[in-house]
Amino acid sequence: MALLTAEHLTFAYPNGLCALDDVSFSIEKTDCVGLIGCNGAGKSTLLSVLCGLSTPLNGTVTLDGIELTKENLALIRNMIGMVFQNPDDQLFMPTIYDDVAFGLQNRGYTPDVISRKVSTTLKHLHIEHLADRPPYRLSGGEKRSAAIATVLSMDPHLILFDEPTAFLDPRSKRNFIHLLRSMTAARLVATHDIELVSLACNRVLVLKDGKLLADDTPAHVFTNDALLEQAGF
């Protein structure tokens, strides 16, 4: 069974513009799955409503067997995390330390448990050094690993990144992609990244206008130029 399964996903704004329109597609548990498409393609939209924070018109998304309802929007936004484009959206605490446990505060963890989740995150990240750091004296690969921290301590079941490679230097990029390569959580990448895409992921979904143009392996993609005509790259 699929970790992770949209149904017919159908989204339109206010003002009437389609971001959505009928979009299937499946996540297995250990799958890393690029999502690209031009601005506009309705990337941002899909994760949004992924993760509960917009509603469809219509259509379905199950997470490991659980379906996105009102309902247990709480319990499916606990087994997801979402990485933003911006760390900076992310980072709000005094310290990296704070930001990081901040999430498991909530969830009601004692201090010892949070202590050691904290300190157990940072060093898989190779940032314990950052733990009193404020996020205004970090560099931008340094904010983009503090920000996926505070998803990892959560243990998530599927991770949703936006743009991750923005603001980063070739080499904060390069350790990027190794730590993408490395999660045993299913990962779900938008991007408008060609070369992380073909590094780290082993599917590609192609969106235009909101539909999904391709589902498929990134060499069988990159390789299809009337479909990345059609799609606008």
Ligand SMILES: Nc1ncnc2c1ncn2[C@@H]1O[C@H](COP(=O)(O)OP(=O)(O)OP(=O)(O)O)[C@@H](O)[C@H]1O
The other form holds:
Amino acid sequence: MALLTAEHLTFAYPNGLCALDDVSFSIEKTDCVGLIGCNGAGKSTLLSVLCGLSTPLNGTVTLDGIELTKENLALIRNMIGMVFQNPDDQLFMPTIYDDVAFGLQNRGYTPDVISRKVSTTLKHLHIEHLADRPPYRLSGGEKRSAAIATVLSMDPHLILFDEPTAFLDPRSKRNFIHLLRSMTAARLVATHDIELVSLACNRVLVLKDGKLLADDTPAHVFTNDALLEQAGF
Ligand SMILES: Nc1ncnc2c1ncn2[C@@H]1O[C@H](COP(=O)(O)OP(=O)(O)OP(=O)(O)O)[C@@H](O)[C@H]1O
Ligand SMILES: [Mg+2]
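Having seen the form predicted on its own, I'd like the form predicted in complex with the named molecule now, please.
Below, the chain from earlier opens the complete complex, with every other chain and molecule after it.
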């Protein structure tokens, strides 16, 4: 059974703009899937629908056999982690330690477990030294790593990334690609970064005007000139 199944997803904004048009695909437990398409193709909208922040007009999302509905929203949110495009949307506590501990506290873990999980996650991301720093005093790349830590510490089954390498310098980008490849959870990564998709993803979804143009391996997609042209690359 696939970890996530999206069937016939259609979404329109209140102004009537149809941002997703009958999109269907699935994600397996160990998949790292790229999500590409030009500006306005619908990538961020799709991530928002998958994690229950936006409600589709039509279609269903199923995670681990549980359908995403109002009633199941809390359950699904527990299994999905979202790394937003802007880390400032994710970091709001006085220190990075507190930010990473926040979700764990909400889950009711004991202080011992929380402290252990926070330090393991910060170490894994090589940012132990940032634990006591306030988020607004960090560089863009450091903020990005901290935002990822808040998600990873929750052991999600599926992690959604929205343009994770935007504003990263080449070294930080390489580190992120390395990290992405080392993750065991399923991953869906919206990005304009073809190198990232080629190096880290086993599949890639191509969106254009809210429609899914392709669902294939990076090797097939990036050698299909007609498809890339159609997608607006
Ligand atoms: N809040 C909103 N209200 C109305 N239309 C919106 C809203 N947010 C996005 N859109 C429109 O929906 C479409 C899809 O936008 P979306 O943000 O999903 O694209 P994207 O693929 O993430 O683009 P980018 O690469 O620029 O991040 C675009 O036409 C956009 O203008
Ligand atoms: Mg976007």
